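Here you get one chain, nothing else, as structure tokens; it is the form predicted on its own.
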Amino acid sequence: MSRLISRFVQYGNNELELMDFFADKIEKNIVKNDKIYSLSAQYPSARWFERKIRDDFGLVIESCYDKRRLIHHESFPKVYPMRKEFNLFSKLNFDYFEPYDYEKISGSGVFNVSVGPIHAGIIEPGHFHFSQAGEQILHLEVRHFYKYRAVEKMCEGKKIEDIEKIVARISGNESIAYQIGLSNIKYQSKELHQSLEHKLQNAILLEFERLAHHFADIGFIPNDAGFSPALAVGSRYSEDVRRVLKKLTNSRFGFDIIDKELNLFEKKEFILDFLSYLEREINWFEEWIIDIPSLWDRLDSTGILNKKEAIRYGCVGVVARASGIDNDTRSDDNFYTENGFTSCLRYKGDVASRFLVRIDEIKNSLFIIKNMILKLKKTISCNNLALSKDGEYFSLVESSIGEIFMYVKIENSIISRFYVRDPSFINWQALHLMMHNDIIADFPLINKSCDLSYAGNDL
């Protein structure tokens, strides 16, 4: 524990720190009359999670500069739902209206482009607002939270295995992960031991979900600077792995298949050669790529983010490993270390290191699936019977966008709270600073190469 917490402080992730923090001053009753104290001045990524804890309690935060609501929206009711005494037979006042002021630079020639929430595309809302001086972006502010599914709220009151088809379906890319994040949970609550052959079908699943995702990533980016034949090879090699998902666990996405017998270890022959078969495609696909003179004209020192300020927002993740910050959760696992892990770092922090990453990343996860499917002896089986005993329970999951962070309180062998967070709610707070200095024509390229999850932030 003393390590993990050094690393949460080393990189300034939060969660742990906040926790704590919040924790520490309620039991010394500082906490009063519904404040509490702003930490954003140390950690700007703190901010979103002031307001939010604003939104869904209403608590003041005390020196906090940004005021404005978050996960509410201009007409939501003045209502606190994470309240426990909130409910859905609460009476609402639909009347009420909190105009939202966007961030915005002035001065002479200094005009504001508004890009979402409704997109042409096929992604879910989103909002970003520019403000710009002819084509160079001078500042961008990032506004989701367009649709609140009340996941969090949904949780609450329920059994663990009650949510588990919740938890899959909060982000698509990242299924697998989050799933695990809870099996994780669910083991821990109900003091059950994991087997090797358990831990390993996990971990085969998670880096397919991964090379899935990175996949279609490094098909997108090229496409997003112009280079469109990338896009349909990445596209294809997306497809092909997302079949086999669909062959091994009867589900593309991975879908309620964590905890599941499903027999991997009799599979071992189609999946070594589907293995093989992608080993060759990446390094063809990068030698291919590394090639094209007019693409890397685009993805070099385009979309910058230093070393300094990815630690200062704590970023996580894919972007905090191509700004140079070895932070990758599966590091501090001896498990996977063992079978083969090795953490990729590039150091320029611009979208030419985003994408490189993800090549380096579908490497490693092609040797690790390797290992661990040679290792495999039998077919999982899962004692789900016992009931989860009460206390406070969290779960780290190096998903393909970066650090899950899961946290779930059980009393009376049901849900109190529920809470995940995405690392797209940490890498979105620095979106704005790999703007500077480039076009509004760069913003599809530099967006694509964080690839963050609109939905990991709508709970």
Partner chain sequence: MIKFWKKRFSSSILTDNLEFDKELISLQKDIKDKISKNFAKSLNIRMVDCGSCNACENECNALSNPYYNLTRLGISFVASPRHADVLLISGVNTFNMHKHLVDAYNQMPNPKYVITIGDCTKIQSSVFDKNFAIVGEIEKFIPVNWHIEGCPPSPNEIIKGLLEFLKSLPKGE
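And the form predicted together with its partner chain, for comparison with the form predicted on its own?
A lone chain is what you will see next.
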């Protein structure tokens, strides 16, 4: 059984087409009578894809037991926004109401806890619905899409160049990865090739983004277990990386920088110095944090996702690698393996594994950047004057969370379908599996150890 990457619907010549992307094949089927057949029995994570299709296009999903809406909340009117006849700029009112029936377990002594959409920290909005027997979590339902901005619809009818700013702002933590995904598609559609320098620059920036995100995470995870000194240290390194990014690209998050001429090779010495500083610091950090038994009491064997379930759900990114699945878009790419990439795997699937995978990846990223920076010889030049050729293009990019899938269909040089699947979209669906042996107080820790994106998931 191959991994399901994504499932979505687009307009074909006259009718709707169902696109299924698997790890080893792509299937395209014409939708007949507005009905599609559900894959959710075989692929549990197909469920959100299908519920999304139902909300977007109003199709009937056969043999899918879940009849609830996904991206449209209680007061969202019964409209199908991705249909061509629906106007992007129509105004919806709040009069409609359709109650949402949460997945919950009932019985004597079992109670429900609702958390969100507004949480206690500075985080994005999302809803978590727990069924509890005392402290023990019996079930968790994740309900998101509070940040649904209609990015897919927004990008239709525009040129690729016009959506670059939007794509950079899909998810702040993965901005560079998203931009690289779009850039790859842009080059494919113009039948141009990226020069080696260009590829190196993209890859270096992508690894810098991974560093900034992972450093913040290795601070936040121990902090959620009550060990705050780690946050002070981790957030400091993360800030260091953001400041260097600002120096290199003039943006702390790397917004709107891909395909720009950045002159990284002139700052070679500076970058190399900075890398050896981070290398010293991460080695110190690891040595220090490994030595704190009360912390590892909390991290070890908490929030276990076993390998079998992770494969069944098609998990990606850090979550998958911590459960022993070698899933990394970079590992299939000679360009990366030649520059020192190694898959960082752990096998227990618990919070500790996800924490350690991040530390390993930080070290590996430092190594990759170092190798790549030495190969930079000259400034890149990007000329994209050619028009985009009609066709269907997709790209896969490994962001700091996991694999981003991006698909663009171009007709008459403008985009007729834009689709992205954030790694979080899959991993959120597997989150409830990690809760079964834990108490509700462990939830923030488990959630943070996956550190999934809400904005990228909701689009």
